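Encoded as structure tokens, the following chain is the form predicted alone, with no partner shown.
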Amino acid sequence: MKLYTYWRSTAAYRVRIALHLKGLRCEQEPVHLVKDGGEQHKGEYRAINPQGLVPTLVDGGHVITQSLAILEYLEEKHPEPALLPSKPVERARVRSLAQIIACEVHPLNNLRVLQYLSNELDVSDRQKTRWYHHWLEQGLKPLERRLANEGRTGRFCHGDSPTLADVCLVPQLYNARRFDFPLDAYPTLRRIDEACRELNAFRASAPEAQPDAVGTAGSN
């Protein structure tokens, strides 16, 4: 397998702690999402993911794009240990817990929308912040809601073993600290957080720990 990433992705970042919990071998090929442009609108790595985003993963000649859709079918490939429960309506809390941060807050606070915000509508960076933290709360305060009155949540976000709502949430509260966003009002999110960054599957996913954040400077 080879997966295309950048150290700061957060998407990538997620399908890099499922390899890891895994404990698959997977060859990382680097696209730098801010220099010279951006690789990833070079017609090379377009001709690979029209959308031009990270992830991409390769899988014997099969090319699967988008994030979710990857730590899906690396559930479904290789389902030990398992990054879902067993039984449907666990799954279905598991999967509501993972989109109300990957389809709800990343999308508006992802790289290609910060550079527009910049870029096209002249959006000066305090205003820029304001915007990161404005859609930053209005999912967290849902999710840390959910996580500290639903019985299910435990030591990580559903029971005692990290899912595929942990993979989310590590990478977004991640890139919470990098913009300054305060978590103080979210207890729950920063325990959970915490258990997950004891584990080596975690630390080695973590984007100071990829091979090509050596003298790198960017963003997500």
Given for the second form:
2 protein chains.
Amino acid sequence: MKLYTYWRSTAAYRVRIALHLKGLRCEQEPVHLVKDGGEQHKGEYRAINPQGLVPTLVDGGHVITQSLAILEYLEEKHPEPALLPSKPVERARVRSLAQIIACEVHPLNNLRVLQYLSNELDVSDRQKTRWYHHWLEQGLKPLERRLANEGRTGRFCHGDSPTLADVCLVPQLYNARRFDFPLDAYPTLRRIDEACRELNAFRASAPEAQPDAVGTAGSN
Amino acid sequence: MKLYTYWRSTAAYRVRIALHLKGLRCEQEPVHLVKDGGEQHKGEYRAINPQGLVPTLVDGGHVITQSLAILEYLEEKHPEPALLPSKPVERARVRSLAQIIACEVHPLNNLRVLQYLSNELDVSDRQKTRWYHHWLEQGLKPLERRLANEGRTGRFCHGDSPTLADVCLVPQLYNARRFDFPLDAYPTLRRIDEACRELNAFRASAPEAQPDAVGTAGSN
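Switching forms now, from the form predicted alone to the form predicted in complex with another copy of the chain, please provide the structure.
Below: every chain and molecule of the assembly, starting with the one above.
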């Protein structure tokens, strides 16, 4: 397998975590999202991924795009260890938690949207940070409320082993810290995030641990 | 089962289509997203869905939020007729097509985002329309390219029976037309959309066919 990735892409980060949790070997092919206007927009990459987004997984000649689709694919092809519970209603809970992040927070705060706000709408840096924090809060508040109140929450988002919900949560909190979003009001999210980051699979998938990571804080 | 829905919510529209395709009975509980500042923000609804978004499905006391999670749940509980193919790589293709819409287009163009652009960023109506069209184009262009070029496309997005990709496509094209987005450059999407809308399940799920629909064109 080959994963087209970028160290700071949280969508790619999700897939890296799942690969590590499942102990799967996968070649990494970095796609630099910022340098020279972004390698993801070049014809060579667009031929593989017409959306010009990372990640893309290539497995035996099959090209799979969209991080949630890749995660479900890995789960179906390599069921152990399971990242989804077995009962439909519990699977729905995990997917719903994951999608609060993947469908409601991340799409509004990713690079191309921040670039549009600056370049097309002339939004100031201060307003851009407010935008970023606003959508994070809109997603993380109900997520905290659910995880704090729902009985199925355990050491991780669902029970005592990591699921696709944790796979989405940890990269999103990485981004929250990167954009100076205060996490004091989110004790359950922080507790779960810490439990995850004690695991090798999460540590090995972190942006800073990637071969294409750039050392300087704040750099792209 | 009970579905909390709003006639013009495209996320609820997806779930209505799946329910109809599978021939499942489901009570509909309308949540008016605009009237009095939005019923979805009231405490009564937030107790069910802390995000304050539609749809929510309640099945035997279980509350399920996030439309893609609901669709997967319905697929697992009521596998026939199948809205996902059987092979992992084909399931991944369908999910990836669905997610181009559900994770990349819709989150940027839904009501709460358009309200933020107006209320917080003072964006003009013209700029708001450009925003709307821009993100539609960013999603629909690669979707058209993939559907036109990939061999697994058939009468529908994947083969000759509807899948979750069609369930997401038709509501998104409804919204595109509603916001005057020209669809001339998308012949494959239009062809599939028409094939879908010949089916009763899609017709019965359309916004205008809902009990809470408001008759006046352009009204909310």
